[in-house]
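The chain below stands alone and is given as structure tokens, in the form predicted alone.
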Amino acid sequence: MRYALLHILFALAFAPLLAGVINRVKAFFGGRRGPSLLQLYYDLFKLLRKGAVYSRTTSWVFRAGPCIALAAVLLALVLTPLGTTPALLAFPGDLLLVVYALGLMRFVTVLAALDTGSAFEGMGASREVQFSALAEVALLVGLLAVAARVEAFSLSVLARQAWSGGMAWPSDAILLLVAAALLVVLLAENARLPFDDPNTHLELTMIHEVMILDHGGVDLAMIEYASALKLWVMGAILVSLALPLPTAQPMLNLVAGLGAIMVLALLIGVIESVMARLRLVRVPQLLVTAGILSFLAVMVAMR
């Protein structure tokens, strides 16, 4: 229990650091110095000191969106293990609740964007829903494939049993297929290249960023922090299934998981440095490919 609590505390403290690591890697590839590793922390503290301005068009839905989104991702965090470190709350079927919690976060963000009455933000919300409908299938089916293999429906049990004992080829293939699918979903769901560019200002290519243009101050701080936690949660799920380093030392497992999260941030930075943004018509094709990988994992698990 204490190691699970440590994971939560580390996630709350270091989730914004992931964006700093990604940006520094991109700066290195671009021959630049880049922003500070703590830049997102500075931005969050600056936003917390500012007030929020609300349009007369918006209702309570717009104001409640950031709060509910942050609460939803916090719920997903306490249900997510890190490697073989179990989740703070674990029970059969919690993997479904994690997927639905992340879906709720997306849902309220889309509602808040639509509540502004802006056609521009409605365009971004439409794209978000379209791509998420494909990404959710790949995420859920991939987790169910591993669950069918180990005959358990808790993320903590999946993480503990996925790499335990001797690894036969069928189970190894399942984890490889699911890990590849989850990496694609992670990039898409967190508005990373090649699906989206969090720094873009091009109207015809914005997806996630366009939905939060009317937010400011504390509301925007909650959205940015929730996004950082979402990246941590999805990274922890990927690490839990792809990290074959279970040991008899719980603290060593936790440290290995934290190190793997940082390595994942480095990998994301490398991917964003060597790949260009996809055309919007190509994004569904890559997400469908991730879904196919997840379904292949299910077929292997049912052999």
Second form
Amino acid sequence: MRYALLHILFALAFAPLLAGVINRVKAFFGGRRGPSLLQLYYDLFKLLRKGAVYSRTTSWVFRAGPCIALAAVLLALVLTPLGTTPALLAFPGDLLLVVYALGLMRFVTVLAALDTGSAFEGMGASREVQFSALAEVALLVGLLAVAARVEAFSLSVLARQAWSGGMAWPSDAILLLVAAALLVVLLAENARLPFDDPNTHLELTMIHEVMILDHGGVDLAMIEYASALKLWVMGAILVSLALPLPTAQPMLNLVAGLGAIMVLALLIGVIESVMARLRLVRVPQLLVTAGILSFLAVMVAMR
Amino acid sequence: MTLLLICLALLLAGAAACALPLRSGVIGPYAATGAAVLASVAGFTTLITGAMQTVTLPVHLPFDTLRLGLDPLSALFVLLIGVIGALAAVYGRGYLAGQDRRKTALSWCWYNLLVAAMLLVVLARTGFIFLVAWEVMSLASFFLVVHDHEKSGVLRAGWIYLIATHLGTAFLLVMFLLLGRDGSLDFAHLAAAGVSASLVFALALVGFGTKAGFVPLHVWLPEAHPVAPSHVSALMSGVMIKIGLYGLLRVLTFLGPPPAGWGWTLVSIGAVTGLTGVLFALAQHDLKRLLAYSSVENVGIIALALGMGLLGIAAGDPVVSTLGICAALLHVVNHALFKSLLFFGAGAVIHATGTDRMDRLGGLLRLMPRTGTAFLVGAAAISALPPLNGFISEFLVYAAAFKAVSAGTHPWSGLVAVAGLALIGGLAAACFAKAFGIVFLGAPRSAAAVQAHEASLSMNGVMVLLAVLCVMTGLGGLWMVRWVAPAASQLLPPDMTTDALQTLFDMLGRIGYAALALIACAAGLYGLRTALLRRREVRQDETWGCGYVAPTARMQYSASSFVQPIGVMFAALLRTRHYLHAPHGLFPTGARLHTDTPDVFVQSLFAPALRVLVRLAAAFRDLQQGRTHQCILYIVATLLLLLIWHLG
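Starting from the form predicted alone, produce the coordinates for the form predicted together with the partner chain.
All chains and molecules follow, beginning with the one already shown.
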């Protein structure tokens, strides 16, 4: 309980740091010094002090969207374990609530985008719903594989027991397949390369960034913070399932989990530095591949 | 039970009053509302107490007595018929206001008959009365569908519905003949075993599946629902197609323990129906047609859940079976709530703008705030998003599937269910983001949309009430399951329910708290945002067009462009037709693109089959040439043959 609270505090405090780490790694690969690690914090504070400009086309849906999105991702965070540190609220079936809370976040973001009546944002919304429908299959089937292996239905139990048997066939095969699938889903859902380019701001190639073109001030701060937390939540799920963190000391486990998330951010930075963005028609293929990996994992688990 | 007999009498009196060529037609909606409210009270009390009652009316019918009964399974559907029937009547009074009085009165006559027939179907305890009520239900809904028969296409849709529903009934007749081999069609004596049980199940799947909308028997649904008046669409989509599922459930209670193959069949049908329904819903440009296809999708989800439940029973797994059956029943209730809400919303849009073509609409949320908000709640609920009720029932289906895989009882069907539901869920969210986003958000795309007005108070009240019910049933999933559990236990083996229900209650209790926390947290953040912006400058301006300063409403993403990428991905199934008038020459004048997604099962299954049928029928045309003496010859020949058969 204490450590679960601590995990949430760490997540709330350090989630924006992930973006800083990723950008630093990319700058390193590009031979630049890059922005400060704390850049997203500065941005958030700047945005929180600003007023607001709303399009005349928009309605209350546009104004409420960021609040609901942030609330949804906070709910997901409360249900997410980190390694062997259980979630604050854990019960059989919580993994579905996490997935659908993230779905709610996406739904309101898409609606807010459509509310502006802009063709750009409509385009982003259209792509977002297409890709997320495929990503959700990979994510849920992947979790099903681990759940079938562990015979549990709660993320916290999955995370605690995924590695309890040590590294042995077929557990390691399942977890490797699921980890690969979840990494693809994480990159797709968090608007990272090779699915989406977080650097370009006005290109027709974008998905997530273009949906929030019209948001500003407090609303944008909420969206950016919610996105950072979403990366943390999905990273924590990936880390919990993929990394063996078996020590008897809860505090050590928590710190190890935090370290693992930071390493994940490094990894994302490396991926973004060495890969180009995929053509949009290729994106569904990669997502379906992730889905197939998840299916394979279930089949191994069913043996 | 007495209450329900009063309801039936009231409905029949209302229907008679409307059929008379007097001004008494005005009482039609009141009779329907009053009777439906009484029915829902009766249904609810039976669900709470779990009492079983039957009455035998002193009426002599051919084959059987007139026996009616009320048990939790019937009561659940009585409750649905009552609630949605009453709300649709209130809404319909506003919706039909101002139309020709004679026509309206007739419509209310059929409406009363439809509600009475649906009640009678779920109360019937003998096959004969069941089939008669079933037929009245089909005919009454046919006449309701063709209410606007002078408009083009309405009669054609009506005929398609009439033919489809009668083909389904034909299968039901054979099914009851098989079930009642010892001469009685009383439900207490109906039974079948072995091969004949499987045959009965197959006949029930086709017969009831036609009404419920299992693919490929769904083809009448997207034709009939859009042309009907919206309160009728709501009642048909929300309740009447569920009567088909009731029939299936009732027949399952006659057949004894199901073999795994039935569960498999239902899981496959459910996955195919759900996926086909949601994909065709996505591809539609007319709001009511989209909603009709989405009903097909939801029937698929219910079939999937029911299939998981049957597999659980076959494997003797109490958790999977309880979760599956409860999920199916709960989704029946939830879908009735949000689908009728969405049809009411679509009706209000049609009432306000005269069209339900999405590409003519847009920005309606600011002109119709109450309708729009209620529609948004319905859209989020049908996309299975927490904290609303759609999430609860889909959660239970997932839970059943996860359990089936991890317990190893039926891992493959569990995998199909999880993957199918995940894809259906994602696509449904896309579909309803489109439905709400294109119609209610953005800028108006036509003059009609600019001049839209909010619906009348009674219509709005109904929608808001349903939206509140969606939220409350989402938060109180625990109580909902408590109420459907007695109905579910009628389908489960007697030793299966209690422990499994307890795990279910634990999960749903936590979800209720989480959903409440989500709402509170969102409200808190909205308050924080308001507080932060209080003393700051908040301006209004144009949408940022990336530097382009003269955007028009026509530049927005449209209903077809929003789903174009998904359409390309599933092109093999959807076969969307593109009619492109491309720009030509150095000074192009205009360009046009029109897309249209007709039902692939009509195009490549039913239309060719019917052409073959017509060709075969043409071969017999010589037999009937309209000459009187030829007809007399046939009659004499038949009589002679019968005489010989009788003597020999």
